[in-house]
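As structure tokens, one chain now follows by itself in the form predicted on its own.
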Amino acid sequence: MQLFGSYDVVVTGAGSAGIVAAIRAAREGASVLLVEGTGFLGGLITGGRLTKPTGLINSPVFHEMLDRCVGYKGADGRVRESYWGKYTGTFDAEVMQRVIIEMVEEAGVEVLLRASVVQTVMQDDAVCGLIVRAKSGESLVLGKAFVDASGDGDVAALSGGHFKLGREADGLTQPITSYFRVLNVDVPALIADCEAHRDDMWEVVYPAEATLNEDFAMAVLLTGFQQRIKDKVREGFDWIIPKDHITMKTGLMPGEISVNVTRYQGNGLNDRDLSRAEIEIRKQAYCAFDFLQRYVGGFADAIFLEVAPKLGVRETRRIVGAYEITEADVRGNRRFEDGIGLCNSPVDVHEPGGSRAIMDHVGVGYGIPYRAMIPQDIDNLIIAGRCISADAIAFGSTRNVPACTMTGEAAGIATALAAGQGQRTSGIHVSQIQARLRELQVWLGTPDSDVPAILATTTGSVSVEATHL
């Protein structure tokens, strides 16, 4: 077998968790290699057109990223405010895809795309090389330190670790989605039929200045048409999708939204489930917009664009961590001292094997504690993203796209500093990594610190009632 090569850091999977691990990685002076399976670098963010973080960014290098899409005209860099809490404002998937290739070469990460691990290389219980299948075959890859990015806890996996999936009851995951989206909307026309219907809708956020369509851009969140939803079907509407009401949000073109309605319930680590998804979604995406098309303003004249390249896989393996965050902690705002970031994403729970969807404000926020990235019985790995260690509930929010770039940033920081230092990242003393972090201004939500001014605003009379599924 080939060695492909050796590197100080190497982090799988390129979703937001695994390019802020890789940048952040590299600008601590490591050599860092990034394995991703697909061709493209960003995944959910811009494949799968994810592009409004569910809570407020508290990650020095994607606000460097947001910042940069700002500067390309691309993103709406404000704070926004929903019924769920504050937000980090909107981008554009392919500005933002530009912007992860710049700082990913500037940093000097290696990246190799359209590549699967496929097996671990362990001495005693620590990881050092894993195995991975390209085009030209399977080469081996050497490291010091390593991060599992994938967001199913693959490398965990294959080391042996311990994972938990579903819902304890029954084993059911998040089911899973994709957007598409839908050109030419008169976007004014949609938000007064949204505010003729305000009692259908459960959240309509845009600029109340904005009066052109070109003036909504990247600034629109709305949320509703439940009734609506079941009042067509009683009139015979063939609505095939198992989900009770729309989300959209506004994109960078004017008349360009993106729609989020699709759900597919399957296990996301089956080849079946995955393909039958691809599939499924794709005629559902197609539902919708008819719907859209004949019942709500603003549609007539669109025009369907696509459905994000990127299936939309919200749950698959949590690793089984030296602590495993609780739907407590996450509701309680509970502080860690071996706290990394402090994330203010609302509870977001789509409903395994149901309609339904739950999505709860957590107030100022909690702690996502370090011992939360450490796998059980396995060394020199550490989780970011998706993955990390949290029970069904938590993990409705630990899910989403600022807990995991938090993530990623402490990642980095560790498996620089094991490497840097010669030492597996069990030698890499938590107060370390929160020493660099508090230098980069991270929230590390401890409990000796200081809520953000920006949290401390938010009140608690956007919230709804906490729902249990």
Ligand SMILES: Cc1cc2nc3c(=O)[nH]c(=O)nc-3n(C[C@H](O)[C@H](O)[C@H](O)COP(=O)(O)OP(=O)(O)OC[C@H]3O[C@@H](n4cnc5c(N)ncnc54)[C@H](O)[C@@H]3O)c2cc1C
Given for the second form:
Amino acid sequence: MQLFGSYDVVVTGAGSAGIVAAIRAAREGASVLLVEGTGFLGGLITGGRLTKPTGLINSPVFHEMLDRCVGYKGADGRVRESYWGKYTGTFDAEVMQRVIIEMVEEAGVEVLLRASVVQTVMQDDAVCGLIVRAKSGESLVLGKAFVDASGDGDVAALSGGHFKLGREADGLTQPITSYFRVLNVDVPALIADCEAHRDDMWEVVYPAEATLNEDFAMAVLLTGFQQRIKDKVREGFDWIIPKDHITMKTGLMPGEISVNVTRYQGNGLNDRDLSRAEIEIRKQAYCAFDFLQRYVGGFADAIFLEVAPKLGVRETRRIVGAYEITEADVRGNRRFEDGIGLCNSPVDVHEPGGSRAIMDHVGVGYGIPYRAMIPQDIDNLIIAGRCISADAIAFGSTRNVPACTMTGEAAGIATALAAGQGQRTSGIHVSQIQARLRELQVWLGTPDSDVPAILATTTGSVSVEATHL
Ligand SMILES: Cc1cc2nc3c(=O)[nH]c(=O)nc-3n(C[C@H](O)[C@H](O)[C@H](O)COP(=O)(O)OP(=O)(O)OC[C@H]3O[C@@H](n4cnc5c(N)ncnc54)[C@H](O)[C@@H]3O)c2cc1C
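With the form predicted on its own done, generate the form predicted in complex with this ligand in the same format.
Next comes the full complex, and the chain you just saw is listed first.
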């Protein structure tokens, strides 16, 4: 088999977690290969058009990505607050793609696109190589340390790692959802409609001083329409979507709206389900568009732009790590001695097999323990992103972009340290990673660390009772 190359650090998956891990490892001095199955960078945050990180950003690399988006007028960088907590504003997917290319190239990360990891090469219990399949066939990639940021935990699973899939009772995962985008919406008329139906809306966030379409760009969040859907179905509208409410946000272009409403219950690791989801989700998006045009203010002249090109798979494997983050940890704001990042992302669970969703505020947040990134029984591999070790409800928080990017930072530092010191990743003590994160001014979420002022002033009501779907 052909040898593709030999690197200090090999990162699988170029989503938010993998991008941060690759850039961080390269900035720490490692030679890095970033292997990605699709033809673009960013994973869900670009291809899935998931452009609203829920929670405060605690990854310096991701912070810089957002700042650079602001520089290109593709984000406003404002901190906002909703009923589920504080978060940093939305960005434009293509501007983010531009920024990622810029930063990856500046850091000297080599990128291999349209290449899937299909096998791992092990030495005892440690990963030492990957087999990747691309257009020209299969080749071998050797590395000193590896990051699994595939979202699906593919590298860990291929290495024999244990994983969990779905909730304990029935194994069902959160449904698959793709955003769709619409242009030419009269946003002031839409807001007026939502204000007129305030009792049917859970969330109506917009700049009070705004009047023109352009004033609302990237600054509006609307969730609700539950009663309206019910009423119109009773009147005969054929609502084919197994979800009882709609969420939408404005994009960069004046009059651009992204809609989150589609829902397909399937296993994101099953080829037949994935294929079916692509089709059914498009049919649902067309249905929701018809609904909006007919029954919601501001949509009369709207133009359907696109369904996000990357399927919105929320949940697949959660790799079993040295520690599993629990619902009690998240809701109880637990801190850990091995914390690598304080996370205030809400518990965002879309009901597996059902139509509801919860979005529970977690107050000032919890620490993400490094052990949740270390797969049981596998050495030389660090997990980053949504597939870290968490129970099904804690996952509702850890899957959010802020947490994914925090784990990317820690994974980049851990693997660069291991490669630099000629050790396996198990030879790196978390205190070394924390020391570097402290230098980078990351809020660690350890018992002794302070709560940043911005979180201490959180005004939203903290959900102390577990909400179960
Ligand atoms: C509909 C929806 C709405 C969401 N809304 C929000 C929100 O409002 N706020 C928020 O913060 N979060 C939200 N999320 C969650 C968040 O977007 C994701 O959990 C997060 O972006 C995941 O990042 P990641 O890097 O772990 O994975 P991904 O972005 O999925 O990246 C993984 C990458 O790995 C690649 N890959 C997979 N397997 C292989 C392989 N074998 N070989 C090579 N490459 C591979 C994939 O192609 C992909 O590019 C939402 C998610 C969905 C689906």
